[in-house]
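Listed next as C-alpha cells is one chain, alone, in the form predicted on its own.
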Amino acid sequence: MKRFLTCLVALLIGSTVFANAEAHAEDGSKKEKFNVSDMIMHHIGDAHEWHLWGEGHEGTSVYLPVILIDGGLKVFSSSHFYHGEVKGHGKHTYLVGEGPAAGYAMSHEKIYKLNGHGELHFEGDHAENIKPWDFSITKNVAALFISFLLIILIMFSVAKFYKKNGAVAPKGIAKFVEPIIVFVRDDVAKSNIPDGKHGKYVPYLLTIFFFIWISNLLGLIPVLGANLTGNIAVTFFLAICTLLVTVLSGNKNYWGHIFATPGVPKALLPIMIPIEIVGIFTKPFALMIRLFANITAGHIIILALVSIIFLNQSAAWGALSVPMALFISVLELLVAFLQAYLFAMLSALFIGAAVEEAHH
C-alpha cells in the first residue's frame, strides 16, 4: 500500500513540477518555483533551530543552544548563525556567525571554522574547513529529551499509583499503560525468550518499545514534530543496544552454533563461521534500517502530498491532496505502534536465540 502511494505521489509531483516549470507571474516575470525537495529535506532533517511557522527571518523559531569545544567551551544561541550574513551561492551557501559565533560558519547544519580569509572552502558539496567538537542541542536532541521526560513522567506516575494502592484495578494513566506493559511482557518477551529467562530483559524491551512509540507519535504532531526515529544515528544506537544485549547474553549453545555449527562437516566450517559472524551484525542492521526507512518514508509521503497544493496553487488539487495526507497521517499512527512493536519483538527474538539452551 505504501509503495503504491509513494509511486502515486511521485507521479503527481512530477507532473505538477513540469506543468509549473515555466509558470509566469502576471507582470510577465518568472515565478520563483516551490522547491519540494528542499522543503521536505528541511523538515525531516536535523537543525540547530526548531522552526515553528513562517518563512526566513519573518518566521517564528526556537533557537537552540550551540555548544562547541574549540580551545575551550563555547556556548551561545544558534540565532547568531541564522541572523548572520549569508555568503556563497547555490549549494555552497553558508551562514557566517556574528557576536559570540564570530569566526564560525554553518553549512547544511554543520558548523565549521572560517579560514584566514573569513570564508569556507568547498570541495564538491561539502566544506573542507576544520570542524570544532560540536555538542549542540539540535532539534533531534531536544526531541530526544522530550521523549525521555515523557517516559519518566508516565512510568513514575504508574509506579506511584501501584505503590500507593497495591494490586488494584488501575485508574487514570495506569489504566492505559498497564495493558501495554502486560502485552510487552507476555506477547513480546515471554513468547520469544524461552526457559523463563524473560524477566530480566523485560525492562529493556519496555524501554525501547515506549521510547520508539512515543518518539514516533511526537514526530507526527504538525509543526512541533521532529523526525527523531527517522534519524539514522538514533536507530543505529538502538540497534547497537540490542546487539550488545544479545552478544553479552549469549551462552555456550549460542556461540557453539556460530563457531561449530552442529551437523555441518568440518570442511565447511571455514565458510560457515564467517557467515554466522556476519549474521550477528546483519540482524541489528536490519532493525536500524527498518525503523529509519519506515518512519522517514511516512514523513516524506505526507509532506509530498501537502506540497501538491503549493505546486499547483489550486483548490481542486487541495481537495485531493489534503484527504490523502490525512489518510496517511492516520495510517502513520498505526505504523508508529507497529514499528515499536517490531523493534521490541525482533530484539526479544534475537535475545531468545542467544539464551536458549541446547535441545537433545
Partner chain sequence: MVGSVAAIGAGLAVLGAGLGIGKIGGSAMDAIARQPEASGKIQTAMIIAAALIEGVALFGVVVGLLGLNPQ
The other form holds:
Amino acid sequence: MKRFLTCLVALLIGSTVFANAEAHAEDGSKKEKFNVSDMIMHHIGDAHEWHLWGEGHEGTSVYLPVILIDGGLKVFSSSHFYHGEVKGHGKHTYLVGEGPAAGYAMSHEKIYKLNGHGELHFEGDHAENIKPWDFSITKNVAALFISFLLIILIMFSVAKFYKKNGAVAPKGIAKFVEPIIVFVRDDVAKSNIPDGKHGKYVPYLLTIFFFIWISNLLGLIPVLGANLTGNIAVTFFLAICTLLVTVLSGNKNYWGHIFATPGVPKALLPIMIPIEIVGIFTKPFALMIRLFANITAGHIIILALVSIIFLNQSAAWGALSVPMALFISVLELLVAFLQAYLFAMLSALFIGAAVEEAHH
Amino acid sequence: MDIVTPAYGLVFWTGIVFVILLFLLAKFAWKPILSAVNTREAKITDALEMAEKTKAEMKALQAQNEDLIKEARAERDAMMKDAKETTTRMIEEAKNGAKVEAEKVLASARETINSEKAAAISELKTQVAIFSIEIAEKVVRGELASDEKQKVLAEKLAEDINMN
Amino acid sequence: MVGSVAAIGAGLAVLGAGLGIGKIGGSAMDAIARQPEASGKIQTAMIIAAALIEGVALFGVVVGLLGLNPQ
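What does the same protein look like in the form predicted together with the partner chain, given that the last one was the form predicted on its own?
The next block holds the full complex; its first chain is the one shown before.
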C-alpha cells in the first residue's frame, strides 16, 4: 500500500513535466471544420491529460498517470497514449498505446484492450473491446486533489488562527470564512434540522458546502479549471453520502412515515410504500442531477459563447461573445455559491426530515 | 451517453478524497473553529446579559437614589416649614413680650408722672396757699394799717354779711 | 435527429420550469412586500421551491443530453 502511494505521488510529480510543444509543421494541414459540440463535450468531459493549450501533438498538456487494474496494477503516464499512433477516423479514432501502455488503446478518453489484430472493434459509437479497470488520475481526479489541498490549506489556517488566538474576533482569512461557517451552521443546519439535533451534522454539511463551493469556483478558472462538480461521478458520490447520512440517521418516526404513512388507509399502503421507498432515492438523485446539470450547463454556455468567435472565424465576433461570456462567468460565480448552498441546504432538509420527532 | 454515466474510477477517487477531507476537516478544522465561535458567542451572550443586568441594577439604583432625594427634599421642606413657623412664633412672642413690657414701662411712667404731678400740684397748692396767706397778710396789713381802713373794712364785711 | 427532438423536449422542460420559477419568484416578491419582516423565511422557502422545480427541469435537460450524440 505504501509503495503504491509512493509510486502515485512520484507519478503525480513526474507527470507535471510539460510535454514539449513540438513544432510539427503539418504541411497543408486540412482545416477541419470547427465542431462546437465536440469541443464542448471534450471540455466538460474527463481526460487523462490536463490540456492547457494547442492542438494535438503540438499542444501543451500535463500528462497524468494512468492506473489500470488488469491482472495486476499497471501505472504509467498517459503520454504513452497521447504520443501513440492514431488509428481509425471520425468517431472511431483511437490512440494506440506504446511502451508501458502497449496492448491498450484509448478512444474518447476510455481505455480498451486491443484485440488480437491489435485494433479496436467498433460497434456503433463505442468500441466493443474489453475494458481494464481504470482508476487513473484523470483531470478531474487531479482537480479533486487540488480542491482538497486548497480546502485543507484554508481551513487549517483558519483553525490555526483560533488555536493561537482563542475565541477572539476573527482576522485575516478567518474573518472571511467565519461568517460562512456560521451561515452554514445557523441558516443551513440549525433552521432545517429540528429539535436541536443539528450539531452532529454540521461538520458534514460544512464539508460538503465548502467542497462544492470551492470546486465550483476552481472549475470556473479559464484554462486551468476542470469541470469537477459538473461531473456526474462526483455529484453521484456526494448524493450517495447524503443518502447514507439520511437513511442511517432515520428514526422511528421517519421509517414510520415510509412504511405506514399516518392518515393513509391500510388498503392504499401497497401503493404508498413503493412510492415512499422510491422517494428515498429520488431526493438524492435530484441533488446529483441538479449540481451536475447546473455546473455543466454553466460551462457549456460559456464555451458556446466563446465558440461564436471560432464558428464565424472572425475575431470581430469577440465584441459580442466576450461580454456575454463574461456576464455568464460572473453569473456562474453566483451559481457556484447557490448550488453549494442548495446542496447543503437540501441535504440538511432531508436529514431534518429523517431525525424529526413525531409531532402530535 | 458518456457524460451522464458516472465513471467508477472518479467515483472511487471522489470517495477516498471526500472521506479523508471530511475526517480531517471535522477533526482538525471544524472542531476548533466551531468551538471557538461557540465560546465567543457564549461570551458575547454572557456579556450582553451582564450588561442588561447591570443596566437593570443601575436603574434600580437610580430609582432608589431618586427616592432618597425625594425623601431628603421632603424632609428639608418640612424642616424649612418648621423653622419658619418657629421663627414666626418667636418673632410674634418677642413682639408680644416687647409690647407688654413697653406697656408696663409706659404704665409705670404714667404712674410716676401722675404721682409726680400730684406731688407737684400739692406742692404748688401749698405754695399757693402760703403765697396767698402772705399776700393776704400783706393786704390785711395794708388795710389794717390805719383806723379808717379798718373801719371801712369792717363796714364792708358787715355789708357782705348783711347782704347774705 | 434524436438529438434535435431531445433538444425540443429539453426546451419544453425549460419553458415549464421558467414559468414555475417565475411564478414562485413573483409570489415571493408579493409576500415580501406584504410582510417585509418575514423576508428571510420567504426567501428560504422560495429557494427550496425553485430548486425542486429546477430539479424537474434538469431531468429534462439530462434527457436532452442523453439524446445528444457526438458526431
